[in-house]
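In the form predicted on its own, a lone chain appears below as structure tokens.
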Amino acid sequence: MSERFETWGKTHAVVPAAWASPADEAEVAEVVRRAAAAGQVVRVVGGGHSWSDGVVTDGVIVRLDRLDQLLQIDEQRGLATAQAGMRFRAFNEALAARGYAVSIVGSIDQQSLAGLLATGTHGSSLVHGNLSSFIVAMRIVTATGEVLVLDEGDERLPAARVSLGALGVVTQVTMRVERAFQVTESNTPVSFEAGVQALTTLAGESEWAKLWWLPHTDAAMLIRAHRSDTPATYSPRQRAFDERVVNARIFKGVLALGAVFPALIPALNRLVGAVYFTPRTVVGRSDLVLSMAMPPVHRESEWAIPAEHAADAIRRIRAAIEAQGLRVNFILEARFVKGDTNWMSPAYGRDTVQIGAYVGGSPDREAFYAAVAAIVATFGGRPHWGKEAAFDAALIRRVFPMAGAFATLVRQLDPAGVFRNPFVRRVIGS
């Protein structure tokens, strides 16, 4: 029997026919034109560090674990080359050993460059956008079993930055890099109102800047960073710890304890506040230091809405926890993205605050994404590829101005639908 699917955020699961992990990528090429042959539809899976359906088939899942090599750096452009199948953990320390670095990095490193890149993964800062938008080129394995390249001169490149895994299986990418860079994070703690007055000021005078704010309880955490020659106090021993320990077995625990019994998710909230949102700061190598120790499972709803619209939202979606009694026992996040020109990109066309929904255990998780969606959807809201939301073709194709285009493009590139899977439907369409 295949091997069972899982997201890591364990939304979805699936036993597809086959899975395939080629080597290069004329195997690639080969598993693409076999499954086509067969009528079955391909998805590729990096980290699987998701919450959405986007890997989701009953036909073959790739793994392109075997493909995980950074493969060149252009010192005079500034441009790293690497495989796709390559863990953003190794890439960057690929990076570090060599004296570069991504100027933005998400939250997590645990997904592969295609996986990350496919779905827009951003980390917070209005002076660089989302880590596709670093993109210079791109290879792709068509349906037809043949190899698109793509460079900055192809007008097909904003379409394939965010490609959803819709237009092939991404073997190869190159990336703007810079020298490797140390960054001084601090955290703030703050009231509700303080942060939220404080958020959009902060983020356009900071390079990272981004907002923690915790349900139920006035207990905020500004947090922002910037480049700094200080020496370093980034210890990865605690970051093992905050792991291992905080985050896998007490945070765990708390989590558990409030899915159990709801009516103690504003006490522990409190407590949570207590121990966590204390001031800190901390001097490091860039990526170390703007990524985040690996929380335990948990859920996430993601709306990206223009930056201006920051403070509104998250006060009006405060004001619908407390009118619908909802029970949130997780964090909501404002993280900035610069706005690109990137067909599929939650930021195109407009800088843009991240809104992160998220949720451990509730009940009333499917109310509290509700009512959020409603709230981002007067600003216009787009989804987050990789997390969970409620959408169909018609909104996103209210919401994303160049949508029609990139269905356009899909169907040129993959006729038959090998790459189009329940997930890629809902966007461009049947």
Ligand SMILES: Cc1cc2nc3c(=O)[nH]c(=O)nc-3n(C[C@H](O)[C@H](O)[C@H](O)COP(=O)(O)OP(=O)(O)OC[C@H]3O[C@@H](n4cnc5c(N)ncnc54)[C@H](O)[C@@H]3O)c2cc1C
The other form holds:
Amino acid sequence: MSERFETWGKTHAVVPAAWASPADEAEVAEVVRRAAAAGQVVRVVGGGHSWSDGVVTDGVIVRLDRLDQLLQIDEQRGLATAQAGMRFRAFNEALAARGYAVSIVGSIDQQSLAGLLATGTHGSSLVHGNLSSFIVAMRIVTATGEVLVLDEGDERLPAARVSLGALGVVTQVTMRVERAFQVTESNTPVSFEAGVQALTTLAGESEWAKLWWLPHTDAAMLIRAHRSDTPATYSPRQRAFDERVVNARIFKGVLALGAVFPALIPALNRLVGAVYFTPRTVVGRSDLVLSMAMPPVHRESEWAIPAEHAADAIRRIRAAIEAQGLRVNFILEARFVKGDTNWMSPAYGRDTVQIGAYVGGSPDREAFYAAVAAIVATFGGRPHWGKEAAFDAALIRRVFPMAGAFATLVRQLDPAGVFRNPFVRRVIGS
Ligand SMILES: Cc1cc2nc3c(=O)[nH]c(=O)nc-3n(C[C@H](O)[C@H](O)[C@H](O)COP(=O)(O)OP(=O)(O)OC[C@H]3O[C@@H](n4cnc5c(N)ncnc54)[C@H](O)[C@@H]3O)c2cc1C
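Other form of same protein, the form predicted together with this ligand, not the form predicted on its own:
Whole complex next, starting from this chain.
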């Protein structure tokens, strides 16, 4: 029997008919041709770090772990070309070794390049878009096994930057990078109301900025970062301690306790707030400081709404948690993404705030997700493709202006549906 696939967040599991681990683009093409001839669906797994079912198929799951090299840095144009299966951490390390960096990173760096780009993974900045917006060229093995080469002159590149894996197997990407830089990141604990009020100016004042709020408490935290040349204080040891001890043991234990005794969640949150929502400043290499210690397994839903509604949305989510007595044992997060022109990007056409609704083992997860979904719907909320969100093709057509054009392109490039698993069908319709 074939190996089982399970998402990092334990949201989906499947035993595909077969796995494939091609060593180069020609082998990827062969895998796709064979699966297409056999009528099997093909999906690629990157790091498996999405909560959504993008990878899930009972057909063939392709692992690109052998396509993991940084191929070239074009110093004149500030571009880096890498194979699509390269992990983000390895990419950042390879860039740093050559004196380069990406301008934005998400919370973690375990994903593959193609995986994080396929879902519009973002950090928090109104100066920079999501990571997909940095793509200037791609190579994609399409349903016929042919290689589609897209560059900035190709009108399909804005469709392919956030591809959802629906156009084919991405084998190579070229992204804009910049000279390596350091940042100073500061955590400032504030009250809920002060944090929410700060949302209107926060992203305009700092190149990177986000807000956390701990439900059932008045504890919020402003996290801001700017470029700096002061001596580095970032400690790999501290990061390892945070991952292996604080998160993997203490925080995991707190989440487990809340899952077994949900009535304790408000008190546990107050404890967590008192211990962790404290002032802190770290200086160091941009990708290390802007990312975080790997958290324990938990669940995440996330929606993108116009940036100007950030405060209103967060206040309404707090009111819903209180009115419905929802027990939520994880932070609520507000992060910013500069608007772009990429068809399926949650930041398409508007500066955006991403509202992250997270939870670790609470019995109220579904009710919480539903409450958040209802609130963001009033602002034209768009789902984060890598997280948990209930949507169908009708909702997607309403909130993504280019969804119809994307569906048409998917059907042109893949008429037989070689890459069309249930996730893609929910996006483009049957
Ligand atoms: C702890 C944690 C923290 C996170 N933090 C953030 C964050 O800060 N910001 C944010 O935006 N997101 C965040 N995410 C979400 C994560 O970045 C996305 O879900 C991302 O897509 C995961 O990358 P992956 O390589 O694991 O992709 P997978 O989950 O393996 O795949 C994602 C999708 O991409 C497709 N795909 C993968 N490779 C290819 C390829 N070569 N060609 C075509 N399609 C492909 C897959 O089929 C699937 O549909 C976080 C996730 C976790 C678990």
